[in-house]
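One chain is shown next in structure tokens, namely the form predicted alone.
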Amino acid sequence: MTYDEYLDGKPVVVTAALTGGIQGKEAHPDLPETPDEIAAAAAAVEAAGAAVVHLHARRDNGERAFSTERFQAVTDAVRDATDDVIVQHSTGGTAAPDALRAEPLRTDPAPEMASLDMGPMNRGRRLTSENTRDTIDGLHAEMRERGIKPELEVFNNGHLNESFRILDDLADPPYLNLIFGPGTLAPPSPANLQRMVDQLPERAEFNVIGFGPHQLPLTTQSLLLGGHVRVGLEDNSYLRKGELATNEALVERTVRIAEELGRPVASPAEARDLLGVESRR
């Protein structure tokens, strides 16, 4: 989590998040939405390099869907196309019910992680995703019962407070994702990540987003200080100006920068020990 551990070659854990739950293919004409897609997608980003897959389920209209049957669905075809890869489920950036935020978490088997959203946050000119505590530490205790590692989402400085609130229930180590972007999210620059990284403790990892056009600036950072990174559609649809992306050329450009950085990639296995996740292969 240091600059020290950049220097020591420390390995570094590739998300790829392929899907999301906002943005269809109406904004990219290759988006992967069905089951077989994701799965597809989710093949070609392990190939390329990825450790995790973080997985949204859609209906068959391409809006999101929450239904432990329809994750079912989604996580059966990534396992069965996939060889290792860790599978991470999505039940947040959503005002959906805490019933339906639940349901993600009850696939069999369960997810190996699954994201947790720290505090509210506005997204588009309608939509505010409350995240109480209530709701946090529900999500929380049921990944705790299920084994699932949490991805703790701090989408703007006052989300770590929330994180170190719950932090001493949390298995060892932490795994903070700082998350950079518009509206109530932390303003993206590479003083703001610094700042946040410099406010962690000790014993956690940290992962970084950037979304749009600071995807590739502030990942190539988090290379530099020790963090880990998430890249895919979800989070950036084009490549470089003008020109659209795939999930897998993505993933491909964020191996090739950490590699010629001197930071290893991870595989599935690695990022396993490296995180604490329990393995559901």
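Residue numbers count along the first chain shown, from 1. All of these numbers come straight from a predicted model, not from anything done at the bench. The term rigid core refers to the maximal set of C-alpha atoms that superpose within 1.5 Å between the two forms. What changes on going to the form predicted in complex with its partner chain:
- In a rigid-core overlay of the protein, G124 has its C-alpha displaced by at least 2 Å between these two forms.
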Contents of the next structure:
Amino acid sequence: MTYDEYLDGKPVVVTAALTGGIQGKEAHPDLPETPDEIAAAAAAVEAAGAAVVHLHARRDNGERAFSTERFQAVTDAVRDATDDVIVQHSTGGTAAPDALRAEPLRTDPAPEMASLDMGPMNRGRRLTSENTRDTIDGLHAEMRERGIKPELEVFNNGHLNESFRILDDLADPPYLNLIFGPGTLAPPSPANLQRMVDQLPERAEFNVIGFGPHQLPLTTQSLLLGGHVRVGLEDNSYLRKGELATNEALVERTVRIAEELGRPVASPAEARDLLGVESRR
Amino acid sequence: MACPHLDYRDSDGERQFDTARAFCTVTEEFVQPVHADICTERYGLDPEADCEVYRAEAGLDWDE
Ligand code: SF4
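Previous: the form predicted alone; requested now: the form predicted in complex with its partner chain:
All chains and molecules follow, beginning with the one already shown.
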């Protein structure tokens, strides 16, 4: 979690966010949506060096789905298509009621990891992902019960406070995901990323997401600070200006940069050890 | 219920979709999946109250 760890060549965990729930094929013609498409993308990013896949589920028409049934279809397809990659389910969702938000945790087997949003995030004029304390605590309790490693989604500085609130209830190491972008996300800048990292407890591991054009610079900065990285089409559609990306190409680029900088890329087994994730393979 | 401006289309002129996707007849564009929750009045969302496009088309100010 420090520059010293970068100097020591600490392995980096690469997470690929393949799909998301925000945009669909209207934004990127090859964004994977069906279980088969998501599974093919998962196999490709695992081969490219991703240790974790962050999964959302969709309805047949591309709209978001939260049901255990839809997540089961995605997770079965992904587990069949991959060797050892860690499966992480999203529990995030604009306006979706709490009962639905817990459904992605109830697949069989349970996901090894799941995202846990640490507070509100706005979209558009009236769309809000509320993420009340009640929602956070309810989802967290269910994750603990099912042995699922939570990945705390910190959309801005205030969400660090919420993370610290539950710090004592988290198994070591606490794993915080620092997210930078527009709107109610933390303003994307190297200084803001450094400041967030400076405030983390020593025993925490952190991961960085930069939306859109901030994906490349801020994940690279995370490599230098001993952090982990998430890339993928959920967060960024382009490899460079005007050139649509694939999930695989985004992971390949991250792996190239990490290795060039002296950070070996963690295998799924190494990532489980580093992050304290229970294997379900 | 759904927004009166919501249509489901299975082609964008170039590509064919296996299942028809949410299309807004005001903007003449496919709708983002996250926004389709408003178009379909899912989770208590409501086009008249919550959609910028609907309100602009209806001439509604946000303080009305
Ligand atoms: S975008 Fe707005 S106006 Fe268009 S269909 Fe959806 S709710 Fe209706």
